[in-house]
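There is one chain below, alone, in structure tokens, taken in the form predicted on its own.
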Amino acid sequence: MVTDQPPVVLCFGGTDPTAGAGVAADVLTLASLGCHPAIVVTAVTAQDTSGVKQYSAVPPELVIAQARAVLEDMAVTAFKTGMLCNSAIVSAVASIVDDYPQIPLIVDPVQASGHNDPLSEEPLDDALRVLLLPRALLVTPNSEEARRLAPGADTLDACAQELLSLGCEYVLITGTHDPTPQVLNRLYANKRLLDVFTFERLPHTYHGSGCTLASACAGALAHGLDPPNAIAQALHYTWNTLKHGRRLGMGQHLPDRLYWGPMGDRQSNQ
């Protein structure tokens, strides 16, 4: 059936008063890509572009209630997870997505901010490995997160293979944290390396780049693209948001998710 309705993507994550990361980043990214973002708040944070000051986790039963309210009202096309705070919230999210096996799940396994401020009350590696990764279509760790999730692996290739063995279909390991001249993003599936996406390494650090990428992947998948093409387009979109990013505060640059719009060529202070 042909419809002019935008696809709905349901995002689980924390707030960010700078709108650089978290559910604000999800909203900006998905709206930019022609999707309708629906939001389930898992935590309320106090943070700026220099770091996280404090946060408070939302009770798991309220996480479930938020998600049920959306899912019983809207036709959700994709799930995306970000900050999940504790194993009880991971379990709550798993209880939701398990009821909708036809909806693809994109997991951004974030447990720390770009400044390494903790975003979880406890290590969540085991909870993610057992409850969410087996259900995920795509997981998008950076290299440090991949090593945490696969502690027995001695290379990034081995990390990817271990994560694939848990049941997720695609693993995208991003290379922004590695000391390489260019950023190498590795995509794995079917027990092998599918592709390496190479991008110019930009001169700044960014607040919300991982949120942007995972949301862009979810948005492209929601529009019906097959996973390899969705991931490729999401990577190119995300790199452009960073290239056009701005230092609006005193810390990291913020991606410009609307860089392509009528004000996209305005001058910025970088």
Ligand code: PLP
Second form
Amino acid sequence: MVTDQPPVVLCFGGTDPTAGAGVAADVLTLASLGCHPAIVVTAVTAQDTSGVKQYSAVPPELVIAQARAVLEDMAVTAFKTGMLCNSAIVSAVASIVDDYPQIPLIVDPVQASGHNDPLSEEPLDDALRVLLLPRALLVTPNSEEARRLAPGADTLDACAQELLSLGCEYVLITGTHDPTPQVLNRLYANKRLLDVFTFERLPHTYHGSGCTLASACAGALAHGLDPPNAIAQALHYTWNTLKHGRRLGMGQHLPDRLYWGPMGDRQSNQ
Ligand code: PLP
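Counterpart to the form predicted on its own, namely the form predicted in complex with pyridoxal-5'-phosphate:
Okay, now the whole complex, with that chain kicking things off.
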């Protein structure tokens, strides 16, 4: 279908006042990729580029009301989930996405920040496994999240098989946390390893890289790319946002999701 409307991607996630991670990262990423981001806030956090100080969950009924307001008004092309904070919210989100089985769902199964500060009030592994992963087109755990979601598995390949067996179609396990000279991102589908995407390891740590990747996957899928291609493009885009990342606070670098834009190349002004 040819249209001049940007595809709408509905993101469920938490706020981050630095705009490094969470729904602000989703907005920046999706706008940068020519999508319209619709945002359903699941939690409000107080955090900076060094860590999470505090957070509070939004009542599940209000999560549902936000999502229904968008879905009754706009044609949504993809769903993406990030910080879900508690199992009642996972359940609320599942009840929404299950009403729209034709809309692809991308799950970033985040439960802690890069500094390992909790972003959920309770372990969400069971709720994610039972309520969201069976319905997901793509789940994007880092290797620590993959091990956590598949505790019985002894290798990353086995973790991926376990996650695929729950019903999600594609599993992308990112390798930033692993002690390899380059970053190896593994894509699985159809009970096998489809591809390994290898990237130069960048020198810093970054706040909001996982949110950027999952949103970029959702954006590329919303534009109609087939999943392996969408995921390859999203990884490439995300690596570039990190490559152009800047240290705007006193902690981690922030990805530059608009690195390619007219004011994007600010390297020479630093
Ligand atoms: N804060 C919010 C609201 C998030 O959604 C996320 C990740 O999804 C984070 C913080 C963590 O970001 P990072 O893992 O880059 O520290």
